[in-house]
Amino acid sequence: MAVTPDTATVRIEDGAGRQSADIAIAADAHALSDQLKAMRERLFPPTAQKTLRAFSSGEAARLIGVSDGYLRQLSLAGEGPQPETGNGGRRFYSLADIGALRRYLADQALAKGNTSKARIYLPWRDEAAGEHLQVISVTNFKGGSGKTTSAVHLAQYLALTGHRVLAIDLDPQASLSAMFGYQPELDLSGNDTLYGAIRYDGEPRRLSEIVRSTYFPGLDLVPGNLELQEFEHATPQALLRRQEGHDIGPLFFARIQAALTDVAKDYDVVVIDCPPQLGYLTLSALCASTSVLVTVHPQMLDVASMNQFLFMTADLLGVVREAGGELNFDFLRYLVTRFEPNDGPQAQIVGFMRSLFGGRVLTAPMVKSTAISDAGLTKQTLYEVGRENFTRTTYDRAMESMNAVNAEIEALVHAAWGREKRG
């Protein structure tokens, strides 16, 4: 790459000759664009929508916390959803199915007079008892610690265990909507993004227009494109505004918070995968949330990393804190991602965590498996795809840990609410 002294014009040379860097990087951008664009219509024919797989029998009672051969009773004497019979006799079950059962169970157990026994099948959060809205943010100001795959497991295994979740893809690069099928600068037009619920113009809509149903029942997206940028940019301006004595509405800390609030009574957990960066985005997030995750890869630059981005937030959530911004945290953990348990220095660096944090690092670490990694291949999680395309010992290690991790955030909610105090 070269720089002509006389217009300061940044060019890429090739074997074609010279070529102005911005008119490259946008041939090479549609080209990627396109090649993506025919890969999505490859793999999800032909309206280019990802589908959900459906759930064995077996899968849907671990999901519901009932036997098996409960669920076959239920079957055979036609009571809730029934399922889909394939080869053998085996049945399957949709996630809207499996949702329609929690509602059937916990409707029978509520007749009963087992409330508890209801809440285990349909977790809802109830607001007559003071369970506030849980919203997360996953955060890490370093590329590669594992943020988004987090981030959308965490959604999707809630969403699993009978909770409403909203995923916020608060990253312009928009990792997560990728994630759910979506082609940004293909799928979405202006005001698409969250950005369109916290822009300063006057002109924001309600957080409930731009919130798009996915293919994954109970669990809804606010997707992600290079429009969030706009914020970083907009925010110093609209500052500058205010001290020349205009209203600007709700300050940059409280817009997310204050976008919330239009949907808040449709949900219970709002996941947020943040930006890789320390910007306005990312603090209005922390200033909305009620807890936080941050990843963290166990190799000592990312560590030392980490620590930055700590005073870095310290800093700047004191600033927020002394301008009026509320900070009261639920939990804030640290989640060890990539972790491969045979690595030694790997397993020193989290020993050293847990001596220096104690409980806020958590107990299960997320592994290292190409499990995930070959799922992701083709935009898909762990938690849709089935067993049968992996190695069986490979996908049930990978299971495992991503279950354990998920599990123990959802019991963090549920003590956020209260519910180990009520039963």
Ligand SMILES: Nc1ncnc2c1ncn2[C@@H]1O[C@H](COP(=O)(O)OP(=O)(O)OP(=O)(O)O)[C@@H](O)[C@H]1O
Contents of the next structure:
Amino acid sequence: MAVTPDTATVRIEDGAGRQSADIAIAADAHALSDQLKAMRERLFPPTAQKTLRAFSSGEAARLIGVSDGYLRQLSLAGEGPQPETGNGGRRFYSLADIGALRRYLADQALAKGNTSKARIYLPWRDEAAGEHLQVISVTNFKGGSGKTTSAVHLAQYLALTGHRVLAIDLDPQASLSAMFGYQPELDLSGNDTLYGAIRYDGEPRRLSEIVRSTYFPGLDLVPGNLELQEFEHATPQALLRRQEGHDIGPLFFARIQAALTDVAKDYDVVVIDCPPQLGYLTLSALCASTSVLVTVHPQMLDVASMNQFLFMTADLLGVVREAGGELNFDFLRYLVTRFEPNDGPQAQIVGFMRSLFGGRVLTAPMVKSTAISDAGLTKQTLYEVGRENFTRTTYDRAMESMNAVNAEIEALVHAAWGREKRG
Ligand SMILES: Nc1ncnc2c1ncn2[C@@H]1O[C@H](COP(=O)(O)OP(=O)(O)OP(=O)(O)O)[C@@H](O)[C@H]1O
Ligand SMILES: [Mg+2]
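Having seen the form predicted on its own, please provide the structure of the form predicted in complex with this ligand.
The complete assembly is shown below, putting the previous chain first.
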């Protein structure tokens, strides 16, 4: 590579001779983008959308919290939504059917005056009773600490257990959006991410116009892509303009919260997948949050990096508080990820964290499992892949661990609403 002083162009030397670097890189980007498009069209033809599998009646019963026998009884009596019947009379329900069953059972319980039972079948929050929207940020600036994996499984678990969930992809790398079948560079255009609702210039869009429904009933998505990164550049400029006396609207830390008010009434829980950096986006997400999950992979380097993260977060949130930002979390929990129980040093680090932070470390760790990483290869979660695709013990162990983590978080959400533990 050489810079010619007279023209100030950067040139790249390759077999075909010299080329200006911007043109060469742009050519590579175009070539790659064409190939990605072609690959994607082979893998996901435009007509083939991601779909969700059906659930066996046993799974449906467990999700709703009734016995399989009771569901069979309902189906024999022709009451409520009816299952599909497969080979050997096996009954299957779609997640939409499971949602309809919840409503059916909740209505029946209400007719008998049993409100607490109705709420177990259909756990939607009651705004009038002061049950506020839960906004949970999944964060840590350590790359690969399991933020996206935890966020997507939590969002799906909450939808499977009957909550109305909004997942927000706040990472310009858009891994969460990819899990929902989006190729952000191809499927989205300008202002299709949260940035569209929090930008300083132009007309910000309403968040309700940006939210997309997904193939997962009860779970909506605000996708992400590279444009989110603009918030990191635009914020310092906006702060300067404000110093010059211009009105810039809410300060950066209040902008995500302000955007959320547009859709709050439609959801019980918002799950935000934060980028692996402590910038304005993450700070704004933290300030919009009622609760925080810090994902930690229990290795010494990761824990040391988390230490830095905690110091910086505390400092920055202190600055935000002095500037008038309100910060009160219902809960902050450390979530141990990719845990290998037979690894001595890892177990030691988890023990060390528990002795330091006590109950702020979730009791259930998320174990490392090939079921999760393998499902991830085809952009699927553990809840999407069927048990038949794995060795049973592998699948069951991963599912047990994942459900234990998410049930613990669900209980914290319900506790924040002043509800008792789910039975
Ligand atoms: N419990 C687990 N078992 C096995 N693999 C896992 C597990 N959790 C996460 N992984 C894998 O680890 C990798 C990193 O996880 P993930 O993308 O969730 O981290 P992240 O914190 O979101 O990363 P980034 O900082 O880049 O956003 C992924 O390939 C994921 O499939
Ligand atoms: Mg991620």
